[in-house]
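Single chain ahead, written as structure tokens, the form predicted on its own.
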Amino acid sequence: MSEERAVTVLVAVQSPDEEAAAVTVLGAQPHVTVARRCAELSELLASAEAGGGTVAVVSGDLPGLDREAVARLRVAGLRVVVIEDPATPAARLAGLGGDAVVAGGDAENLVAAVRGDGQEAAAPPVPAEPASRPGTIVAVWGPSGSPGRTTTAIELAAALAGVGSGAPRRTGLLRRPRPVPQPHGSSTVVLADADTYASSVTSRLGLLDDAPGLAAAARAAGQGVLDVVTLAGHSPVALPGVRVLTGITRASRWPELPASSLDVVFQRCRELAAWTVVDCGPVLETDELLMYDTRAPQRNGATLSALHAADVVVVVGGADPVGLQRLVRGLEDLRDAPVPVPAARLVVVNRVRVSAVGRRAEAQVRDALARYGGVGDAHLVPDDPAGLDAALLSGRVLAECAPSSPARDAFEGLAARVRDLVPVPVPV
């Protein structure tokens, strides 16, 4: 038999009493060390990160205990162990990501616990719906220089979700609230704003935008609170059948939108809608890594979260010498992001004109990705200003403004090769 594994114990527990339980009986344990008794959660956080235990036992009612301070504790390689406190449900505790729940006062699960020997923590309960596959999600990616992500994306959004077939249109720039649509109906589309340098889709679509509904379901997630009701609280519906999570409306409120937090939202955007089309930076490179000694912020975390939650990716380049040349190495950055990204690829390239590109505007397109990308299956959407000028001086898509637009019909064959990469059953 192997020698038992030696395990060291961060303690940082609110009440006098239990922190002195806990220590009491870890600390009579062989093998097991106390090693630090925290006061608060920073010092518990500088421990971690200087290796300075390999188990973590945290209150339920520990100040700034959230989402984001458990991963950090995993990442610097511990193990979270979180004691339920009298006032914090427990459902909330669990959605904070911890390895372990255990009672107040329950001595041997809290052992089994810091040995990892107890149970799991259990995700909080999500209610019994029809049985049917979860929604899929969507990211809209593209390298830097406004190659018309945002358009993509609230363009492929109405598609998917039949905006402008045999739907009532809007007759004015105000929005009356509309009927929930169900979940995983084979039309409901939520479209999240996860672009933190520059956030446009609530502008875009003529929103208000003094309540950035991604932050706020980040912070629900960040606090284990988030739940589907909660979700379809922030997110309002803007068009027939899709659901508008809007962006930050500063660049500098990028910190509100932490990857841990949204790896919990775009789960629950499964559960909400069928689709999920999200709507990315156009930055993967982590530089924080290289700027901090210690871990930081990351301002690309929410790019990173969406493309590795994805199903699939679209990505988005400009039809002209410079667009192309950026999606080209986009491509390369993308096959070498810091997360895995094992999604299907759509390879969109939008405003395809001749006076860009020269005659035979769409072949030399195809040739050029083809030699120097491997693509060998763009979707081209062809240049149509007049549509889209009316589109955005209205805050409308291009089915409920110009709906004999070309590119309309583009994206409504590009939402179509997505549904075939990714089909979503009728439920019974």
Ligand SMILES: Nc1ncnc2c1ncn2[C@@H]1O[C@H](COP(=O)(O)OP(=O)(O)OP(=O)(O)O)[C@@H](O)[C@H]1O
Contents of the next structure:
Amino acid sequence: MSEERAVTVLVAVQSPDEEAAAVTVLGAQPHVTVARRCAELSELLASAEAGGGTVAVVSGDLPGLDREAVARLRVAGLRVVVIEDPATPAARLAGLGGDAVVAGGDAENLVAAVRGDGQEAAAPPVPAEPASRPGTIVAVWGPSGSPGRTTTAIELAAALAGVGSGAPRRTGLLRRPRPVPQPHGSSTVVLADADTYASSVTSRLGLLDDAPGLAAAARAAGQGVLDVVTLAGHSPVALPGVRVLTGITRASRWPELPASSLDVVFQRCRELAAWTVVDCGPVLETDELLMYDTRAPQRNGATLSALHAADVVVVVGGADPVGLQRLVRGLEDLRDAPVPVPAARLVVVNRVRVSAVGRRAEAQVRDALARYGGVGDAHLVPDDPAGLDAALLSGRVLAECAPSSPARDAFEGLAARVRDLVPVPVPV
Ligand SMILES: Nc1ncnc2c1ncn2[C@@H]1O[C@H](COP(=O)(O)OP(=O)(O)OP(=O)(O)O)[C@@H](O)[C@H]1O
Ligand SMILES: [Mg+2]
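Requested next: the structure of the form predicted together with the ligand (the form predicted on its own having been shown above).
In what comes next, the whole complex appears, and the chain from above leads the way.
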């Protein structure tokens, strides 16, 4: 039986007949008040965020209705009930993240959904994860100052995919053999560029930057239509075993990477590949204190979404006095991040060199991190300008252009440590 608690409904239904029917049936219920009939989504959002209701009843064909809009309604404290429309597949509506989806004209279920009864009719808030062998998310984060996040993400992705260990070599920039993708193989990797300040995976791998794959996947997720096939279509194979979700081409496009959509993208990535390595931006804070509109999109939402989803967070800092100090503060920032970051952490200190740290550079770095950051097991990557410059110049990874470089060894070692950290190892 339903609880007799008061329910205030905001209605935004596209078809006038459907709207009238919904208002009539809801208005006849005890303890249910239809507070507002909204002509469009913006009016609904404004009313919801002004505290005007406890439940939103929206039609699936309402222009602009997407995952981000539903997320905003839910953040404003409303249950969201979506009424199916003939033109929109039910699966798409379920993917929007509402609390329930009811058929058009189904008054009984509409009332139950508005009251919060009949959970069996509720749509899943996000598409369900696959039951077996979900892939692992590795977020590569680090403070500002270019400590080597992108380098680490690319090299880690290549190492996890086994690039250079028997896989065919590429013969030249833009003349790459396109290996047949193995969507669920144990060493397949998705490399996602979620840096909303300075994305660079595209140019680092010599790819065309015409269409940001991650933004396209986020758009599909926002519309509730991102399945694993669509995701594969947006993530071309750039290296043997490595698909790339390219980043935004200009920093000003950051609103195309909303967290509510990326949450779904990362879930889908778990189905597409054994590993997803995410190159994150450096900044963690939310902008809420700075904005009068507290529901505004967040520039750092992409990074926060990746960190929240991650099973392993690789924290990269630079091996010089400034870099180490930022790394220690960065670890504190990560602990205080505005979203929970439950993942295991692995600290990488990059570009270890005597010229910036002094004699016995490795020992100095370890001592400093243990003393000031409480990190006793940092993974050190040596400075390797010859190897990394060759990689930059050719648009390749170290395994292809400098296979015996010391940095490559270190990144292979990092991949081994990441594999060890994964709670449920992916079967080979
Ligand atoms: N171990 C290394 N040895 C030598 N050079 C390195 C090493 N790691 C990274 N670099 C170089 O340092 C520069 C910055 O690296 P990278 O772009 O990976 O940093 P980032 O943290 O992603 O920076 P951004 O703030 O631009 O995102 C690049 O030119 C890269 O080739
Ligand atoms: Mg970068």
